[in-house]
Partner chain sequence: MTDTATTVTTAAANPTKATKKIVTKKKPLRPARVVLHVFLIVMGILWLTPLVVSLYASFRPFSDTQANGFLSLPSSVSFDNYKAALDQGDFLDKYWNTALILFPSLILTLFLASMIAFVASRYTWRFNIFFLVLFTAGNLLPQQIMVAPLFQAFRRIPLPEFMSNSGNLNGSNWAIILLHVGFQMGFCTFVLSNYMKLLPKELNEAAMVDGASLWTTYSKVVMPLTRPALAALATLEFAWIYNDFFWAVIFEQRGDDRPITSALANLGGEFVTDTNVVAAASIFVIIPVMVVYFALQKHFIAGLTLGSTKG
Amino acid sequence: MSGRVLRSPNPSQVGFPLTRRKFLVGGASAVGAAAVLAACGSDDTTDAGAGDDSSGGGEAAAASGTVRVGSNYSDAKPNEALKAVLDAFPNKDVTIELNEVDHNTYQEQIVAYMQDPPDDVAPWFAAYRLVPLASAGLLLDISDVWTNSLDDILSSGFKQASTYDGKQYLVPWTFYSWGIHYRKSVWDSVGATPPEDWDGLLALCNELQGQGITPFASGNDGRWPAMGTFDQINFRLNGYQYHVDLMAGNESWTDDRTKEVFARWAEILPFHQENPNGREWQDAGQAVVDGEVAMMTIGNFVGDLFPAEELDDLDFFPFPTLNDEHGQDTVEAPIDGWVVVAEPQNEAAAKEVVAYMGTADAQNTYLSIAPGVQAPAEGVDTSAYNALQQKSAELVQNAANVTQFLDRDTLPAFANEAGQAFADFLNDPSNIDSILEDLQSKAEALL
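For the form predicted in complex with its partner chain, what structure does this chain take on its own?
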């Protein structure tokens, strides 16, 4: 089965579904896809990147020596937080060498980086985005770390998001969720309340515009922010499974259901800031901070733009319902984590470090300095969460389905093409038919 997976893996096979039941109860076979996963688990054929399983977990036979950790946490707060976490690494026989590279270059260069890795442990993303690396044998199988220390403290949903072809390659570290973010004080002053459904949203937009406030902030420089809006409308309208199938190339971009997504999107486009393609998301977010624009479809990290003392004023609500069949059953909550490279110089220490990163201690330390995200380990001090973090964590826990993000749920090459297509759409919505035809031909060529 690994051959089939290599060609064009169905995301549901790589630990996509973080269903409510699995999340809370840890039942491993909540949906069919999970059953497939269970079958993968028993498949022992070592494919690629599987290191020897002897030196697992590493908490008993303590490692020593130097271990090299890569970091793309180039923002001030996350950077400081990560350093604090690594400083607190309990095994003092291990020296940690930190290699800092800037976030965007790291992502762009990931394949080159992993082919001749300068580090033993490196940051990466969960789910489908693991597949190209894991299937090419660039990552170390760390299933033993999971068996030895992580199974007890991480729910199976997170485990599945870390799994490819029955083996675990990632230790989940933080996550955040997407929704519509706004400033409470601004909304209070105009008497606005979060809408439940699409009509409510349109009414609100009209109302806000009538009062001279631009409803939606929009900055699509970098071409990923628009993916967030697309995902929201898509799974609200067509459901979680459609998202999965579309990302995998099993549904068509020229299908009427896909076109409907863009039709709905076009309905709210006039309520967005103009020229989104030339605006960085930070500038769009800043307009919300400044109270010039009412709301923004974005991840929780928009909180990083708020001065600490004004963070309480930030709130968000899930994207409104578009189709009663699906309600608000899906949440987009990308998971960031840590991987071990295929041939680490110090495997024992590398595994010990990633095992440590999975613990509540490490994650608590991180959140205490960088509160823009939430952490997955059981025992993380959720009472220290601010209101936004609490709301987000709750939302994720109660969701029937959790998606990652368009560029994490499909092949990176195709995600690039989708990003360009969305930019074209924002530029000229009337041109959507030919844009989608072009995108579909790319999906067929790439997926």
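What does the same protein look like in the form predicted on its own, given that the last one was the form predicted in complex with its partner chain?
Keep in mind that what follows is only the chain, not its partners or any molecules around it.
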């Protein structure tokens, strides 16, 4: 561990106007290295019984009947893996009905979905994405699930990531890191090696392009992938504190430091696939799988696109240094999880399902099919991690600062505006001044 880990901040620390409420200590946000890597050992539990209660335990064991589980796991491997987990649910007195929704549609319409929920259990995210749903009373308080089943197998850091107003609303399920991913055999064939700084990245892009290889894959159809590139450049150039202050509305989108992010971004745009706003991230990632494009700024989940026998050919490196003052000290590591809707039709079964999702048994089953992420439960079989998972876990463990992701580190309404602004920038980089002026006015109205 390199020094004190900083986390995506508590709203009270950075000035978020969260009406009458605010997060618990640390925020329902990205957690620090020791806490995040609960798979390597919880920081607040003993080993007694860790990971043994895969049924959820306590009163939930009496559940029966039908429980409806929503899913935005629309890609092939995550979809197969989730179904395998639910098929292995140990209480056979409970029938699970799975309702599958396209990932982008689900995320864009989540508030409407939760206001008239078709399901009892649903996937969602830690950090500020939890705030609007919990504060509006759209989620069920599942603090008893934590007390009865999860406190012994998930670290205090993950508990903080699941907490709003002193209560728990989320069961952490997986996490992963962002970086620049590439196929090793393609790089070996052209003698390429990962760059450590910006000049090295530009030189590599020129070299690849000179050999007829498109350097970067790019798909921004859902308006969120570009957020990842912005985050990387901003905290590499301006540092963690500036990044989170900008997300909070305490720095300006028209500041020269922010404009410099887009100036650097514009330097590498010619090395990306054209027309990214019309391409889904899966199609961009498949170009890396097929060896048509050299690399992609994305989360480790891109590994789910690779055939199992080819996964060892996937590697990644942290986004290169842009400013020696900050180096590569910040890592983006989002946490995904499960919530229960405010008025489930079968509360007992819903609580038992989410308790089960927090166990090592459930998470091991998922990772055995979809190994593009890591899992938080005490007792997860980290010896089965592939090289990519091990590298990601070590990267997060050694990070000085950990963020979640732009759309989880700021209020959702503003994240939507930022996503559209980034798409506009990709369409016309020359128009960045007016784009940022407009985005700043929206930040002032929303943050």
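Residue numbers count along the first chain shown, from 1. Bear in mind that the values here come from a model prediction, so they are computed numbers and not experimental data. Whichever C-alpha set is largest while still superposing within 1.5 Å between the two forms counts as the rigid core.
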| item | value |
| --- | --- |
| Hinge rotation, rigid parts compared between the two forms (°, from C-alpha fits) | 17 |
| Shift in Å of the C-alpha at residue 70 between the two forms after core superposition | 5.5 |
